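Here you get one chain, nothing else, as structure tokens; it is the form predicted on its own.
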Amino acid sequence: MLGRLNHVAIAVRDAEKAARIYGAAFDAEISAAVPLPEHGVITVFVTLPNTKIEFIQPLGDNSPIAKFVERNADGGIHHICYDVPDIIATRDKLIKDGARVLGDGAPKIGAHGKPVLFFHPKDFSGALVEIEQA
């Protein structure tokens, strides 16, 4: 059901600045900053040989990550994302097994232009889990 680890997301005040630190430290490729108004964030990706690090910063005061960044002023791991071959089948199985999908349960288009869903951290040992259609 789960594919590879797609990315680990770190919520920060300044995604471009954080990405430059990682890019310099690991000699990694850095994407352009991309605002995602539907998700209320700005994203920047650092590409590593086996996965990506996604830096997310709040896009406006109503961003769903604004309070997280307030509580974690130096930044912090926000979620982990896994590729799945069939997002609807995976969603349905996870819900059947007791996991709670966040939002209305309908996939939204994520930073990679593919459908994504998020699941409640209390159902995954405290980790907010994102699944992305592979």
Given for the second form:
There are 2 protein chains.
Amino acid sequence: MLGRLNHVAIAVRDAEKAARIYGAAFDAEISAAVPLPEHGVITVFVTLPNTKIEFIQPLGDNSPIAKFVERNADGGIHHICYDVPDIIATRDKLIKDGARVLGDGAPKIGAHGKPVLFFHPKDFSGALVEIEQA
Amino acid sequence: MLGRLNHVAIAVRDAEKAARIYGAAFDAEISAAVPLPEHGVITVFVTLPNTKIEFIQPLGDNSPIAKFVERNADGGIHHICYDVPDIIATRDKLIKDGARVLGDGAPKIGAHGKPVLFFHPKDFSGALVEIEQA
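Right, and the form predicted in complex with a further copy of the same chain of this protein, after the form predicted on its own?
After this comes the whole thing, all chains and molecules, with the earlier chain placed first.
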């Protein structure tokens, strides 16, 4: 049911700057910055051999990560994204098991052009979980 | 210089319980619980197709994650571990670049029987970074 770890997301005030630091430290490939207005973030990806690190910075007045970045001025690990083969089937199973989906439960299109959903950190050991249609 | 993402670690009060929740939700393989007295933690790994999630719980009176788990009663994402081909060369490069190594800078043996080191979260966008000899 669970696929690959798609990415780990780190929320920061300046995603490009943070990605450059990782890129220089680890000689890793960095993507262009992509604004995702529907999600209220700007994203930059650092590519590792087996997965990605996603840097996100707040975009717009109602960014869902604005408070997180205020609370964590240096930045912080924000969420973990897993690939799933069938996002609707996984959503329904997790909800049946008692996990709380964020928003209205309808998948939105994420940074990779695929449907994504988020689940409440309290239901996953304090880790905000994103699932993405593989 | 940077290798694979070895694991993402989630600190919790009960590592086996947390791993079971993830295992059931995602039908993933769970390791046995392994106490690491030198690191002050008990570890349980959940295996994904491309990497691992490590659940850690405090062990002993001076566990370095005791305060984190006190502050984050539900648990929380604690660190990210990267494989590196040469831990000493990577350590020296990161220190030269201005990153702060934790402890005395001498690698300890980690959960996989290989040398590991930690770097200060303030130097990596608020994310505690572990490097492990690949």
